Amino acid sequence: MGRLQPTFDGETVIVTGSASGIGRAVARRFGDAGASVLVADIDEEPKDGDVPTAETIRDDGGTAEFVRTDVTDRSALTDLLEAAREYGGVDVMVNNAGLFVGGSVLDLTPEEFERIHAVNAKGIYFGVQAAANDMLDRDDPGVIVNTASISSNLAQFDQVQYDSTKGAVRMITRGSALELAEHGIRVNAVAPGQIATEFIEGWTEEATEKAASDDLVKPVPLGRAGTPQDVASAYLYLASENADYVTGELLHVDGGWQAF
C-alpha cells in the first residue's frame, strides 16, 4: 500500500502543545519532512519523561527550537510568531494545545470553565488570529491546522465543558476559513477520536482497553484506540499542496467511530 509523503523543505512550522502526545508526533513528522519546527508549549519536558521534542527532532537530523508559550496569553502568541521570523516566517501554524476537564454539568465550577475555555477555545482563536495577521503582514499566505475532536460534533457523557470547547474549535475553523480564503490562507482542523496518549492521566492504557468495548458509548469499528502517529499524517496532508483545494474542513481520524 502506498503512503503519501509530503515534503516541507525550507518551510517553517509552529506546533503548539507539542511537548507530548499528538502535538509531539505532529512536530516530529514535520521535522522528518524537512520543516524547521518551533515546538511551542508551556513545558519543555514530555509528560512521559522522554527526550524533549525539539531535541529529538535535532537528533534525527532536523531543525527545531523550543519556544515556551502559554496559548492563553495573546501576547505570547504574538511573540511566538515573531520567533518564527528567525526561520523566515511561519508557513504552517498548528494550533494543537489543549486540556481536558471532565465532570457533570451539575458540578463544574466557574474556575474550571474559564480554564478549559481559555486553552481550548481562546488559545485556538488567537492562534489563528496571530498566524493569519503575520502571514498577511509578510504577504506570504500559508496554512493553519487546528486540533478539533470527535467532540466537535458529538456529545459525550460528563464532557459538556470539553465538548463545548471543541464545538467552538469547529466554528472557529470554518468561520476563519471563510474569511481568510480571499487572502489565500487555508484553515482546516483534524478531529481525533479515542487516541492513546497521556492527555488525560492514565488514558493510554484506558483508551486501549476500552476502544473495542461499549464503555465509550460505542466501540471503535477498527477495534483499537488510535496512536498519535495515526493522527499525525492528517496534519501533514492538510498542510501540504495535496490539500490545496481543502479549507474549512474537519478531517476525522477516529477509526470509524463517527460512522455509526
Second form
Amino acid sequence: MGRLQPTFDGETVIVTGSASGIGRAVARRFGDAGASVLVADIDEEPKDGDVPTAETIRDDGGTAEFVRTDVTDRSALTDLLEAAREYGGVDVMVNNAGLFVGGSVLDLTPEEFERIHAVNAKGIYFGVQAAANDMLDRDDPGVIVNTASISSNLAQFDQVQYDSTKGAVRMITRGSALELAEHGIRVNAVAPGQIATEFIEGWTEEATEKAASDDLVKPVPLGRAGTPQDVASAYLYLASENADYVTGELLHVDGGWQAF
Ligand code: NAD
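Given the form predicted on its own above, produce the structure of the same protein in the form predicted in complex with nicotinamide-adenine-dinucleotide (NAD).
Below: every chain and molecule of the assembly, starting with the one above.
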C-alpha cells in the first residue's frame, strides 16, 4: 500500500481542543509535516498527564505554541487568529474542541443543554467565522476542517443533546462551504466513530472494549475502536492540495460504522 505524505512547510495551522485526544494527534501530525502549530485549548496539560502538545512538537523539532483559548468565547477566537499572524496568518483552521454530556431527553437541564451547544456548536461556528474573516482580511484564503462525528447522522440513546450539536457541525460545515467557496476557502469535516480517548472519563477503555465485543448499537465492521492516530491523517488530507476539489464534505473515519 502506498502512503500520502502531505507537507505543510511554512504553513500555519490552528487546532482547537488539541491538549488531548484527537486534536493532540492532529496537531502533532501537522507539526511533523512542517507546519507552525497553534495549540488552542482551555487546558495546556493533556488529560493523561503526558507532556503538553506544543512542547512535544517542539521536542520533535517542530514549531508550536500553546494559546489558552475557550472556544465558547468569540473574542478569544479572534485573539487566537491574531496570535496566528505572528506566524504569517492561519492557513489551516481545525475546529475540533468538543465535549460530551449524556442523559435522557426527558431530564436534561437548560444549563447542560447550553454548555454542550456552547462548545460543540457555537465554538465551531465562531471558529469558522473568525478564521474565514481573518483569511479574507489578509486576502489569503485557506482551509477549514471541523470535527463532526458519526453522531452527525446517527442517533443513539441518551445523547440527543450531543447528536444535535454534531448535526449542527454537519450543517455549519456544508453551509459555510457553500458560502465561502466563491472566496476560495474550502470547509470540510472529519466524522470520527468510536475513538479511544479520555473524551468521557474511562472512555479509552470502554470504547476499546465495546468495539471489540460488538456491545454497541451496531458492530464496528473493522472490529475495533479507532485511535487518535487513525483519525489524524484525514485532517491532513482534507487540508492538503490533494483535496483541492473537496468542500462541504464529511469524511467518516469510523471503521465502517456509518456503512453498516
Ligand atoms: P478529548 O476530551 O480527549 O479532547 C477534547 C479537547 O477539547 C480537550 O483537550 C479539552 O480540554 C478541549 N476543550 C473542551 N472544551 C473546550 C473549550 N471550551 N475550549 C477549548 N478547548 C476545549 O476528546 P476527543 O475524543 O479527542 O474529542 C475531540 C473531538 O472529537 C470532539 O469534538 C468530539 O466530539 C469528537 N469526537 C470524538 C469521538 C470519540 O469517540 N472520542 C467520536 C466522534 C467525535
